[in-house]
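Presented as structure tokens, the chain that follows is alone, the form predicted alone.
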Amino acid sequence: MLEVTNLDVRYGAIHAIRGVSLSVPEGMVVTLIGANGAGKTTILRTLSGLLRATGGGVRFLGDEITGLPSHQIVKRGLVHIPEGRIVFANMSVLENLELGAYLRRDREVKSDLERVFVLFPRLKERIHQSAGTLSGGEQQMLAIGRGLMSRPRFLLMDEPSLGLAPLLVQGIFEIVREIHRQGTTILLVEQNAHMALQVADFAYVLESGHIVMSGPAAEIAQDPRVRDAYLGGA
């Protein structure tokens, strides 16, 4: 579903992804695991369209979509929910759903709207307070409930435990199992890799901008190196 091939980015004299290939098929969670300042967060930002790839090249559905922006991205499908809650603080929880939805032109945003609200009660409950006053978990439902009204076949999952407690941690990825279930394939790049290797079918190891491992996401949570380094030996 998403093929990406040799992809380099660089700001300026920094060569933050080098090379990097990976491939992402219909139907699977493929988990992009690594310290941080590895690249991670660079590589779903080139995905969307926010970052330009200095060489390589990315396909989705088998078409080219490398140096697209991000609005025709979104529009094929490929949708991003950012690291780190990015929220429109002054709108609505309402809102900011609805701006989810503000390429689309289809009559079915209202469904869609109730099945954000099926996933997330709170939403629901707090549907026309301002999203800044939020708490930091529900503002991470917000972020993906805002990326599911734009009918995504394929997600990129930014860091979505970053900041929340304990008990928050397991109720998020409960959600980013039911939204797999419901057929969305998903690109999840996740501090917690405890977390991320037990949700994922495939994952990668990135370490300073390239690709050092990868495999069944049980057989790399099975690998010494990764216990160690990411795991806490556990």
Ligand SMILES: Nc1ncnc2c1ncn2[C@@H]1O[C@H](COP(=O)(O)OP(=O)(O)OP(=O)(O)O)[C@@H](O)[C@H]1O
The other form holds:
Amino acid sequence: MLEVTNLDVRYGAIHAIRGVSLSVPEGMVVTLIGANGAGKTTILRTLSGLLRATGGGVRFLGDEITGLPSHQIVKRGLVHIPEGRIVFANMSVLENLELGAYLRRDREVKSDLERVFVLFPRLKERIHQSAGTLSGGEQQMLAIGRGLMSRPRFLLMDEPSLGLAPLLVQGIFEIVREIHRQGTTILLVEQNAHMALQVADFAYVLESGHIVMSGPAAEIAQDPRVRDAYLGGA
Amino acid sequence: MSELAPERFLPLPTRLLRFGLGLAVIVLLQQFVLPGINPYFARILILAEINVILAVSLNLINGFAGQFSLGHAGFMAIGGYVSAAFAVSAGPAVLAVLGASPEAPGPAPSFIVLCLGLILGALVAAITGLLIGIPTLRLKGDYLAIATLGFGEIIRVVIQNTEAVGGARGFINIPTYAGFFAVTLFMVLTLAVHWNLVHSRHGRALLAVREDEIAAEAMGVPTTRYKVLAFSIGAAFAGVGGSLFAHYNGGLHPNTFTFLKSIEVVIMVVLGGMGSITGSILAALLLTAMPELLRPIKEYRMVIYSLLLIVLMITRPQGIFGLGEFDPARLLWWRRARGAR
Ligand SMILES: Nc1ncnc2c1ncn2[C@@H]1O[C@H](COP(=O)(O)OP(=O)(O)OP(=O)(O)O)[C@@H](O)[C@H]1O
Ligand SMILES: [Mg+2]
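Now that we've seen the form predicted alone, could you pull up the form predicted in complex with this ligand?
Entire complex below, previous chain first.
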């Protein structure tokens, strides 16, 4: 469904991504794990058109999408939920969710809104509260809900569990599973490798802009190097 | 999205009816109330209305789209000079076609010349806004402010050196085709356009750009396009304000359009609240009337401005109305609720 070949991204002199190739087949959850600064966010931003690649190509559903502006990429159903629970702080929960459906013209927006509320009942209780006053966990729910409102066929999720209490982390991964069950393909970026490898079918390990390892998530989870570096030696 | 956020979409007959009613009110005011008003007050009122147009249109750029522009005087100058030049050069020919004499054209033909010049001025201002906006709106905050500041000054210097429009001496003998009627009408139109725009799906997208560009972009909002759009629409209405000013004042001088004028409008926007149309209206009226009220100490006008701004920014950093709108119904409800207690 998504094919990335020899992707290269630079920030001026900093060569952040060096020839990364990866692929995500339809219906799968694939995770990309790696330490701070490995380049995970950079890859996702390039895939969703927020950043321009300096080399390599991205194909989505067979079409070349390298260099397209993000609104054209979103329109194709490739949606990015950015890192750090970025919500529109001065808007209400409902307005945030409606903005998620910005590109849609169909009549099913309302039923999708209900679906988001089934997933996150807490958001429904706070529908008119301004997003900036939500708790961190609620903001993350809102960011995910807003992404779902654009009816993604493919979701890029950047550290959805970042900074959440352990109980909420469990909940967020449940949500990731549920979104996947409902038919969305997911590329999940995580520092919480332990959880990510449980949810995912396939995994890539990124180190300073390179893919250093890849394989079925269960195998990667057993790999001694990964266990030492990312799973706290557990 | 319309079913979730009803956009107060009115059927055409209702709109026309409202428009007709508004028009009738303006004509009645013009015919029966204005003659009774002291001409000095009438002048202040008309200048205040022009300032409302300038403030509301700048608010679209600075408040709603969150792009800090300091070039509004430049767009106002473009609108004013273009429409004045049109009236002086092409006006007589248009009047001849309409069968009116250039000396005493009568209200309807002069209104037509005014409208043509005004549309032309607004268009040129909008296109200039587009040309400036496309490269500069990729810049962030301070850079944009400096770029637009520079642009405004360039416009003024160009005008100063264009003899065809009077150069540094000023453009005199502009036909005074804009009075209370025209200025009020265009103010109401300006308000209607801005109000409908910011309450539409596009207005929501603009706010998203202001709130967080990355998130807006990730949601599929074409952020650069929206910024450029807001910038051009704001510029066009600054042109409308300039055009009305030219045809009300009967003359233009490049010194009217220094960056101090831009700052004056910025102050109105900040004072009223970035992102509040009603706030901009109130602030424009207040700040136009204030120097007149403070006439005895006129030299200190800027000092008072500054003091007022400092006090306001300390007590209400979000402006008088912040992001919200003044809602008389809410006020009534509030008073009733208090009365009941
Ligand atoms: N705007 C930028 N300008 C310059 N360098 C940048 C920029 N953004 C990221 N980088 C650099 O690129 C590298 C990869 O950053 P990136 O944000 O992709 O890492 P990450 O894997 O997402 O890290 P984390 O887990 O901490 O979120 C880092 O070395 C970072 O310093
Ligand atoms: Mg990151």
